[in-house]
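As a starting point, one isolated chain is supplied in structure tokens, in the form predicted on its own.
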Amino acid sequence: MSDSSIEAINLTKNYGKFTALDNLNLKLEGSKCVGFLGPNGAGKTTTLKIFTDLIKPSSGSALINGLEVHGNKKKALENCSALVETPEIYPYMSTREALNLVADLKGLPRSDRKRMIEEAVSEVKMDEWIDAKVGKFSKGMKQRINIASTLIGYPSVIFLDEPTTGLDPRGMAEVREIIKSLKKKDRLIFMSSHLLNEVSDVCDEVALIDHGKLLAYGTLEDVTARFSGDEGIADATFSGPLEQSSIDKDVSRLTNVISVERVNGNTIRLRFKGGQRAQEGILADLVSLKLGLVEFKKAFSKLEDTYMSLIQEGN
């Protein structure tokens, strides 16, 4: 288990009279992926830029592995990497050449570079294109190379700033799968995003931010439970369209079910009380009804409900 850590202590950033970051206090520890969730302009990129010393805070401290970034930059940043905004790769370079440039900028030993580069390329599933020119790649492929660049040198802390922005649905799905695979090694990944479904799909924990203020931090389950009591939301998908009479007569009357709404012809959304134990019972009951249940999963709208209510309270 990694002992990596990221900590913001009273972190504030002002641009004249505008406060981009307002007394942020947040400590992340261990090997996991934490989603930094907030709308555009919430302060996410500002936070990541402070942690990577691209900008300085107006007050407060940013620590990586217990070291203050602005007072001990070289030591604090030596075991971390970042992908902030969307950097461009020289189009005339091959994947190998582009990553060798990154290794050179990091001052890594030449004897280790070939192995590091090939391992990083393998992690982002670009082995086939390691010697191809980057200029011919799609946006999604280029972003996978950008993510590979953060793996050079085996960092234990990785900052990702909205890594799926600007990608088509296929590219977004590919990048999300890659980020999920990165969690298999001892790494602390701090990923900003404004997409609720992305955070729900990829991250282990979530830190909610709006107008530069931290609203909540914890596991997805803890955060939603804290603000919605023991209520839960789950989507049930069936092999064919579900008759409204079956929803009204059978599903809505199941124990602990509060309400049922149709998402589309084959999928319904259930609100229920009683937490995980109730969810297990509802799943068993749905199977016993023999309505053709093929999928049952938590709906990210529960996180959406929590987040929207917190934003409204803060405004």
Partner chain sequence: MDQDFSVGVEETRTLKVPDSFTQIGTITKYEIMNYFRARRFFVLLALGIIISVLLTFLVGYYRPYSFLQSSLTFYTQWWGGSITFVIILSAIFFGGDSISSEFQNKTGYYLVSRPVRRSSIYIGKWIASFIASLVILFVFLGIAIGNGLYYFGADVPYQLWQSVLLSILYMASVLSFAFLWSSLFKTSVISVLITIITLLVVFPLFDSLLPALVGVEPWFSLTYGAEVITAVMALTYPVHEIHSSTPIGNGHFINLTSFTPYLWEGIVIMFLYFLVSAILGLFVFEKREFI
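Other form of same protein, the form predicted in complex with the partner chain, not the form predicted on its own:
Keep in mind that what follows is only the chain, not its partners or any molecules around it.
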């Protein structure tokens, strides 16, 4: 079992009057993949940038394996890899040279280097481009090389900032598989993402952040059970535009419905309590109202429910 750890202690980052991170406290230990979720501007990238010395905290500490990043960067990042904000790779370099630069900086033994670079390139499906200049690559190809660079040097801690950005659906699926395979190798992976399905698919734990504050942290099951409770959200679509009076008088007053909002002319979104049994009842009631219901489906997964409710509470 890995003894890797990362820890944010009262981590705060201010940009003038704007507080990007507000006393963030978070400790991750062991071998697992932790998803870092939050809306745009929540503080996800800011956190990862502080952990990789791209920015400095206004106050507080960022520790990797017990070592303060900003007091002892070289040692703290010794067993780390990071991919933050889709870095540009020097365009004059080939894939092999770009990865060799990382290997040189990390002190990867010469005996392992060639094999490891070729394995990393193969892992991101860029074998045939290994000696091509990075400057000619598309954004997606560069992102694959960036991911390959995180595999160099046997890192025990990996930071990934929206790693599937810029990739096509196939590339996204491949990257998720890579992350899953890395998870099996005794590593602590901290991955920010907008994509809830990606986090559900890849991560063991989730940390939710908004306005620079940690809203929740735990295993996916714990967090969703704790915060989504028995509430649900469903979208109902009608054959024609629904009158506002029908929404206010009829739909809003249905049993177990908490709130109703219009998504577009024909579709409304219902927040309800009571789980699946209530959902069944609401569907039956909507049909009986004869408003022209043509579709009724759950709007979000369990994690999405939690995410939406926490973000809304935060606002």
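Here, rigid core means the biggest group of C-alpha atoms that superpose within 1.5 Å across both forms. Positions refer to the first chain, counted from 1. The model shown is predicted, which means the values in this text are computed figures rather than measured ones.
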| item | value |
| --- | --- |
| Did residue 78 shift 2 Å or more between these two forms, C-alpha, core superposed | no |
